[in-house]
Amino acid sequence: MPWRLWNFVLVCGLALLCNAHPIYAETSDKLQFSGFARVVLGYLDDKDAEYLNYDNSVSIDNESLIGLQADYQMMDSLAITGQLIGHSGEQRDSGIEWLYLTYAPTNTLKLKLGRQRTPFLNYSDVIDVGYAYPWATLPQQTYPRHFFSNFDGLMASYEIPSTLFVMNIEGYWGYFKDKVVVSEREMEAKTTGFHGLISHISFKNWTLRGSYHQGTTSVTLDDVTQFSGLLNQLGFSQSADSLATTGVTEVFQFSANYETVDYFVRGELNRIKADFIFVPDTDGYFLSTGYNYFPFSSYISYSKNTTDYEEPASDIPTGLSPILDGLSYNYLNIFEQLPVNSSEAYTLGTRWDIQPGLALKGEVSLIKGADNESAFFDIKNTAFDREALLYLIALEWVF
C-alpha cells in the first residue's frame, strides 16, 4: 500500500476523532471549521491498460482525499480562509490548497487576495468536494486532471441585484507556477499575465455560466529547448519555432443546468487553445440527465473530447544527406510521441443520500477511443482495443 494511502488513512482517522466533537461547530463566533472527504474505489475491466491510474485491480488510492477548511472573521468586512487537502493519488500533492483574504466593502462586492482555485470550469471550485455533484467523478473528457490548479492573485466578484434573476460577475488576475503533467510528461510550468472573466446567472430553474481565461505559459523542457536551438543555428527556423515552449493559452467555457425537484439536465462545453507544443487544442463537452427519487437519484451521461496538435514544419530537407535525414527523423519523432487523447465516455450511475452530509455513489463508464490514439489510456499492450469499462464506488462526506 503506497505511503500516500497511509497518510490519507491517518488524516481520515484524525477527522473522525474531530467529528466526535462536531467539527463544524463554531469554536467561537469568528472562527469556524468545516471539511469534506471522499473514498473512491475503482476497477478497470481490462488488463492491457490503465485509465486515470485505475487498472484491473480494486484500488482506493487514486481519487480519495480529505480536506479541512478554517474561516476566521477578522473584522465585519475582512476574513481569512485556509484549506488543507490530503490526496491519496500520485498525480496531486497534498498541502495548502487555498489561503486568501476576503474583503467585502459592500453586500454586492467582494475581493479575494491570495491562493485560490483557478475558476476554469463550472465545477472547478468544488471538484474535490464530491458531495456537491451527482457523479462519482467528473468526466475526464471535459475535466482533464492536469487542468485543475490554483493561482496566486486577486479576484473581484460583484453581484448585480435584481428581483427577476441572480447575476454575478467575477474577474481575476494573477500567476501560476508549479509542476504539471501534460502529454504524459512532468514539467515545470509558469503562467504570467493570467486573467479571466466569469459570469453566472440564475433564472427560475436555469443556471448559466460562461467564462474566458488567458495567460502566457512557459514550460521547462531542456531537451526540446536545446534541440530547437540547434535547428535555429542550422537555419531551420520554422521547425525551431514549432518547438516553442512558451505561448498564449486560452480557455473558453459555457455551461447550462436545468434543475427541478424531480430531475435535472446539466451540460458543459469548453475549448482549450494553446500556441505551443505539448498542449493540444482541445474541444470537450458533456451532457447528463438524472431522475431524483429521494433518497436516491440515477443519471446517465455522455462526454466527448477531441484534441489536435499543430502540424510539424517541413523546412528540413530529406534525401540529401544522412545528417539531414537524422535531423528530420528526430524532429518528426517529437510530434509522433505526442499522445492524442480524443475519446468518449458513456456513464450510468446512482447516488444514495444516506443522511445529510453523507452520500454513496456507484457508476460504470464505457470509455472508447480510436485505435491509433491514446484516449487517456496508459496502454500496456499494443493489442489493446481502446475500449474498457470503469467501475467506481464513492463515499462522499461533508462535515
The other form holds:
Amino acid sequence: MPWRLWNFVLVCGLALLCNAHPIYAETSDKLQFSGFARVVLGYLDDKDAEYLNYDNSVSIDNESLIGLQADYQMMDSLAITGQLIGHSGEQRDSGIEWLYLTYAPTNTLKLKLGRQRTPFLNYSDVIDVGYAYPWATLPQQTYPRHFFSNFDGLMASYEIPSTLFVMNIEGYWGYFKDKVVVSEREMEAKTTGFHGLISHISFKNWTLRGSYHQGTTSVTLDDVTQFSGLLNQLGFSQSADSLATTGVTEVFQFSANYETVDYFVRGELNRIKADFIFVPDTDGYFLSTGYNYFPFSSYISYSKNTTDYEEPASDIPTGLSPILDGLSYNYLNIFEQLPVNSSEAYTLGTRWDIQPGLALKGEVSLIKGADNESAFFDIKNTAFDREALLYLIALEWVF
Amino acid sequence: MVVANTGDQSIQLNRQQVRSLFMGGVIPYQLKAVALPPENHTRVLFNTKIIGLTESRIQSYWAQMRFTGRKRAPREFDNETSMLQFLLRNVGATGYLPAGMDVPEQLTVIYTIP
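Show the form predicted in complex with the partner chain, please, because up to now only the form predicted on its own has appeared in this conversation.
Next comes the full complex, this chain leading.
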C-alpha cells in the first residue's frame, strides 16, 4: 500500500534526523528540517455503527500520521518549502502535501507559489498538526472530511502594522484536481478558478478570522451524467438540471478566539453552498471553552451542523405509463440515497503538555443525530439509535 | 524589560507592539525578536505579563505558524547572558531581560513591564 511505503520512508528519515538532533533539526541557517506526528487511539461505544471509521474496537490506524517539512532559504527573500505526510488512514493519501516557493519582497508582503494547504477554516491548514489545537480531533460538524486539503496556485499575504492590532489579509487563486469522497461516494473532482480571501485580526486577547472561498467544481459521475442526459433527451430538463455534476461551490467562515493565561473561549461557524448534486448546503459551528492549569488544560465543546440538499424536480409525470413511473422512481431514488448528515456533538477533554513539543490528549464525545438521518455514522444495523460515544486518546508531537 | 540593539534610542513600543513583535507580527521598526527557552523563569514572566498566554499555547501557536508557512518562532538562547551577547553583536536584535539586570549602553530599553 502506498501509505505504508511513505510511512517507512518518512519514519526512516525522521529517525535519522532525530538521532542527530533531538528536538529540532537545523542543519544550517539555510536548510531547516522540522516535523510532526500524532498517534490517535479511538473507540466507538456502539456496535451498530462506525463514526469517522471508528468502531467498537480500539483502533490506532485511522488518524495517526507523521509529517516531515524541509525549508531551504535560497536567498534573503526567496525560500522553498516541502512537506511530506504519511497517513495511517486509508481514506487519506500520503505523499507531498506542500511544495511551494516563498517570495517575500518586504516584511509585510509574502507570496507563495505551488502546492499549498487550503485555508478554508481556521484550522484547515493545520488539521494534521494536532499539537496546534487543544482538541483530540477537530469536530466533524464544522470540519467535514470531504474538504480537499490542498491546491496548486498562488497565495499573497499582506500584514498591516498598527500600534493597536495586527491585521493580515490573504488572497489566493489556484486549481485542484484529485479524488474526493462526498456523500459516501469516491469521485474525481476538479475545481477551477478556485480563489479566496481571508482576513485575520488580533486585538488584545481576541483573534478574529473571516474568510470567503469560491470555485467551480466538476465531479466525474458517469452513471449520473448518463441518466441526466437521458432525462434531457426526453424533455425533462428540470430533472436533468438538478443532477448537475458541475457547479459553483462557496464557503463562508467566521471564527473568534478569546484567550488568557487562565482560560479560552473559541467559536467558529461556516456555511458551504454548492450548486450541484451530492454536495449539500451545510451550516456548521462549534463553541468550546477551556480552563488552563498548566501543564493541563480541560475543555468542553459543542458542535452542530445541518445539511440540506436541493429538492428534486417534479417535471416527470407519474401514473401515465410504467416507463415514466420507472423513470421517476430511478430519479427520486438518487435523492433518497443521499446521506443527510445533520448532527451534534458534546465533547469533554483534557490536554496534558508533557514537555514543549509533546502533548497527550484524552477526549470523549457524545454524537447525536436524528433517527432518519446518517449523521456521519456508517450504520451497520438499521435499529441504531444515532447516538454513540467516541473515546479518543491522542499523542501529539512536533519537532 | 525589553531591550533592543538599535541606534535610534527614541524607540518606545507599547505592549501590543511588543506582543506583536514576539509573536512574529510586523511593527514599524526593523527589529527582530529573540527568546529564552521554555523553562526559563524570565520567559515565563514575559509570556504571562506581555503575551498573555501559557507556554503550551505559545508552543501550539508556533506549531501552527511553522506548519502553515507563515512565521517562525524567535531564535532561542540558553540563558540571559548568551542572549545579551547576541543582542550586543546584532543590530535590530530585541530580547527581554529580568528587571534587575544591568543593561549595557549599546542597548536601548524599548519597553518596561509596569
